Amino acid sequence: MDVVYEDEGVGGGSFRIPNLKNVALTGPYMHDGRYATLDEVIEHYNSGIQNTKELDPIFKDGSGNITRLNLTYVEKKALVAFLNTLTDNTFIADPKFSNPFN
């Protein structure tokens, strides 16, 4: 069954998705931060999703019910290092977005 929530916000409940570049230094996670580790955020995808009317059919099977990812503890693993491989040092140590002001 749909989960209805009281505040749905300015989307309707729809987001845009964000950008996953150094992604492991943009915590805490979703937009309203409850997420502190990218562990929580995968956990999330493989059991935490709720049935919303917005909720992307690509999560649900052929009846509407949500398809569970039923990861193992090493694709977590490896997911999370997958992610970890966005981390761009080139860009985050570069002196010309050192300073907004200049």
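Alt. form predicted alone, vs. the form predicted together with protoporphyrin IX containing FE above:
Keep in mind that what follows is only the chain, not its partners or any molecules around it.
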């Protein structure tokens, strides 16, 4: 089931947040496809978040400072490895879900 989070961003829209099943297969990532790999997404949350008025409060501490992941290289690689374990090889190999245009 997708979760919908309301936002106050451009257009006042909302984003459907998918679950993480097969996340390693679903790039490009982010709402606008700006990141091609999971490594890039993790690096964004690790050190690339910028403090803007549109930034969700979930990324700020009680003083309004940005909260980043601050993961080490090994921790970032472990996180990518974990996300790769969420790939369902049975599902992706099932002909029922293959590309109908092939």
